[in-house]
Amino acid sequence: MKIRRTKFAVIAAAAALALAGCGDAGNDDSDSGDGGGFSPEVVKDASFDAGSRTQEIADAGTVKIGVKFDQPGIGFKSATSDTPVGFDPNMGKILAAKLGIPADKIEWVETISDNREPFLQNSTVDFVIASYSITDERRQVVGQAGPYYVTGQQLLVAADDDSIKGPDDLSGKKVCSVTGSTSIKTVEEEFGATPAGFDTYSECVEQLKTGSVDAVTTDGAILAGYAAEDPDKLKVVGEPFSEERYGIGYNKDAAGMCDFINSTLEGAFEDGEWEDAFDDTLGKGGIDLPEKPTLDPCP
């Protein structure tokens, strides 16, 4: 297991890596056939319950995982790449490896915020790992295990805009986020913003660049990726004003799935794979390695 990086080391590297690192997160220039440099060891878990959905996926030798395609550093697929790259796809590779499935046998399915629950309910995918904040409301209809990452909501504005410095400046402002996200609900209900919902964050960023909206809001790690790609036009402002706990979604009827996911995450925390998955993506953009989160107990 690697020794955890100190904050000093991250700060020292951030200036050199922020732009290049987040840009790399959205471009597949690697020679690796799985679409990125991170490749966990494939060691099949031997503790699956006979007849369980986990066992069925392992026996099939392939798995469908829903991820975002438009979030640099988190989940991004360029027009020239066959596979997405980012922290979420890396976490998907860890899960697949525990099922005995190598990265080249994963079927990546583009998943936007508004279709995550339907994809799980209809078994369009086996897992959703798509900056999927855990909420009580979502857990009424789907399973969510984790969290594997904790971040916070922030704001992206035009680089020359000094009128918005934090969420308290959003009253009457037009703020964009994706339809179905917790972020757009928060700025509307708690800060009086006028919501503008789109299917993807890339669309929101384009709306911001043209002046059609005043700000874009979602988790800070996502916004940092966009700002690093175009620092002359975009900047992240304010401190985080929410806690977003990323979970791994699964069909609520899949018995034993939560225990499998949490067991896999615990193992990844302990053996260094979680840290490697982070360093390979968000860490390259100068984002400090967070503390290992405490997993929620399975129902």
Ligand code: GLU
Second form
Amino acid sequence: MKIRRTKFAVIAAAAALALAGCGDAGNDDSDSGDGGGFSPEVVKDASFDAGSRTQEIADAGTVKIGVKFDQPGIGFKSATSDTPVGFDPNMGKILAAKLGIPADKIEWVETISDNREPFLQNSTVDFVIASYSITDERRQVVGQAGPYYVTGQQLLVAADDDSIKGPDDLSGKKVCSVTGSTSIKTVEEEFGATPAGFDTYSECVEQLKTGSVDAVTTDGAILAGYAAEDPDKLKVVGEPFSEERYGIGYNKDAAGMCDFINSTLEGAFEDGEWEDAFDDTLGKGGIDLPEKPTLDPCP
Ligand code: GLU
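Just the form predicted alone so far, so send over the form predicted in complex with this ligand.
Now the complete complex, all chains and molecules, led by this one.
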């Protein structure tokens, strides 16, 4: 498996995320009022088929998008803000804009890893954009278009811990991750760790800080955000040891969605909106802009 090596400049990220308001402050909405500085042009794509789900959403003028609320840089909503900020909400704004829907007409719904498939299957949301890796197993039950970002699984440990430097040191260690994620499966099945499953990564980070677990594992892009919030206590170690291709989830029965998402992503790669969406969030946290991913063909 080819793994893109993303450089996580975690120390620089601490200052940068604080400046960007992606961390504890999280409510970087003073500049635009819509939950972040990113505001793509709202131009409805004219090519929806009659009766397609995309046309229905465009006609309704509002869209429900599931994102994470506790992952700085990726999807984060502070207690004092109405709207989440992060790379995933920015991608949601790009999709909504192509449906003719401005950011203030998006209904943001918090998703955790374990409810992403049910939320799509029972139409609680129209899209899931929530650090949602594309997998064959998930594609059995939901649609996943993309990828729009590629990262890899890493480890977060206490800053003063020298015993864990990579996944080969995990045997017999208690490692926290999230139920329903690819991360918890990999660490248990491939590296012999004792998994501790929680609903969210922020709960795992609390467990690590109190010493109840030895490490937290998930995608490096997520861990970098937590390390940046508390660099005196936490650090990311080792190289990425999986490939996580973030996709946009949709209901498998919703006609027209995959073609719409792929053409919107292609457009955003070309016109610079994808890059702006990244620079505004993970980029401010010191993570290098990745290569533009190649999209999977629609089924
Ligand atoms: N990207 C992985 C997944 O979709 C881990 C991150 C998450 O749980 O959101 O399972």
